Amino acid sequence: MVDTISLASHSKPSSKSADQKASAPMHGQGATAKTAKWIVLGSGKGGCGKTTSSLNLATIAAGDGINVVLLDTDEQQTLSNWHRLRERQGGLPSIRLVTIPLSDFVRAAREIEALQGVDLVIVDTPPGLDNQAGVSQLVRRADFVLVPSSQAKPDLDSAVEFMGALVNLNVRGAFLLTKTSQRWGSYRMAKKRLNGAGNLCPVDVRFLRDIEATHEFGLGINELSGAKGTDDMESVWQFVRKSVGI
């Protein structure tokens, strides 16, 4: 839980400053190359669709011609397994890869800094979240933090404490409603809670079979033919693209 970490314990920083910056090594020291937009699925609580998430917006924006790199800092390597399975498939938009634990977040900066063509990085976070020196420089890093949770209590619960962290980092960011069912009263309870404790995306992902089998054959729900769910997460990725500038 986000507790067990401590985010919110930091001072509240007025912008982005160069303490901030040299806490994980960014864009090396007078580097003239475009700099890569950073964004992190984060949350105190597994099962919330962090991952489901990471890999469908990145097939989403690479399918829009933006170079993506995903990183993977969950040792459970979820996202690592699917993209195994895409490399397996042919024809589809190129996603590189980065695998490393969240406690070596350097060195994971310094890698992908040293790749060539990133416009977008997209990182999976693990659950738990409770590697304070970790989640602290990666969030810091972020452009943009979306902090997904279902409609269910807890991860209510762990969102807006989450959430409650950013804001106290200066750190921008927003919820995203994940796993929907809108005929249920907890849709509706779901909605006025997030919208009351900070930014919501304002289109939400249905809780859909589709969406979950992307994870089978390492596709996006964009390259699933037919697929439900495709306009969730590309309204989404609308929001995202349009938060970080891209």
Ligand SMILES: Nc1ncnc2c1ncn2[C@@H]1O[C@H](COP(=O)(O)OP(=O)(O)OP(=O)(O)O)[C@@H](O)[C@H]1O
Given for the second form:
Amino acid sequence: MVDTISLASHSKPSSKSADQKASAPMHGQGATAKTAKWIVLGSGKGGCGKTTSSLNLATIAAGDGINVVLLDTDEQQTLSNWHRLRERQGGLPSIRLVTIPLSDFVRAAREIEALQGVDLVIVDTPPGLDNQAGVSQLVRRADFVLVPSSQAKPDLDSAVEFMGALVNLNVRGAFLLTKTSQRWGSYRMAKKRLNGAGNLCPVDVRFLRDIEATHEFGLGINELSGAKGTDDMESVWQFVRKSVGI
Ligand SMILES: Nc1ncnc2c1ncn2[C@@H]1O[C@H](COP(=O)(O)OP(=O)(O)OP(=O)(O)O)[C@@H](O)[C@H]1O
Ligand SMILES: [Mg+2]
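Please supply the corresponding structure for the form predicted together with the named molecule (the preceding block corresponds to the form predicted on its own).
Let's see the whole complex now, leading with the same chain.
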């Protein structure tokens, strides 16, 4: 576990290939609307790891040289609070933030599409997504929806139901098992259940103090030197990036 938080090196070279760089959106040409990929973190359940996954995927993608915009559609603004802390840190890869509630999704989409040079939009959503206005517009706009769930039965029930709704809308997505305790019997059962119910991200995110701590510093797990859980989140990012073709 990390007890003294220090910034990890940010001089990591971009892992984009020359071809990917050549096809990246060009500034000043209004290319964002056509080329930016949208990833949505969504579930019917609160507290399953949507915001934590959003911010950590954003910092890892930004560390890879990808131009990331975070869209916070949750009126609790947990992600925006994290971003405010991040703004106070120096020398970090830039991540832009748009904070607009899900009920006003059309405005949010318009605002993001007016931004230049965006490669990736990561959308954090409020709890209880089933009943939110704007959700079907949002998931239809998504290139990929990641549905986090802990290994606890109520979370799994909700995630499976939400995935069913995505399938009905013909939206691509995958479950992401988060906050896992791999030694508990429920872990194996959760994996089996999610594997049977749809596409499951092959790596899960362990329940770790260092991952929880990312909220406290405005940093991502990859930006905390020596933090446990960096591999977990980086592997999830590799899965997501392959899934959306970035
Ligand atoms: N892998 C993890 N290890 C340890 N703690 C975690 C992990 N993932 C999330 N948490 C903690 O669990 C809590 C809920 O996580 P998070 O805020 O990401 O969930 P959420 O789905 O966004 O919740 P809400 O629906 O209320 O917005 C937070 O306190 C967060 O720090
Ligand atoms: Mg949240």
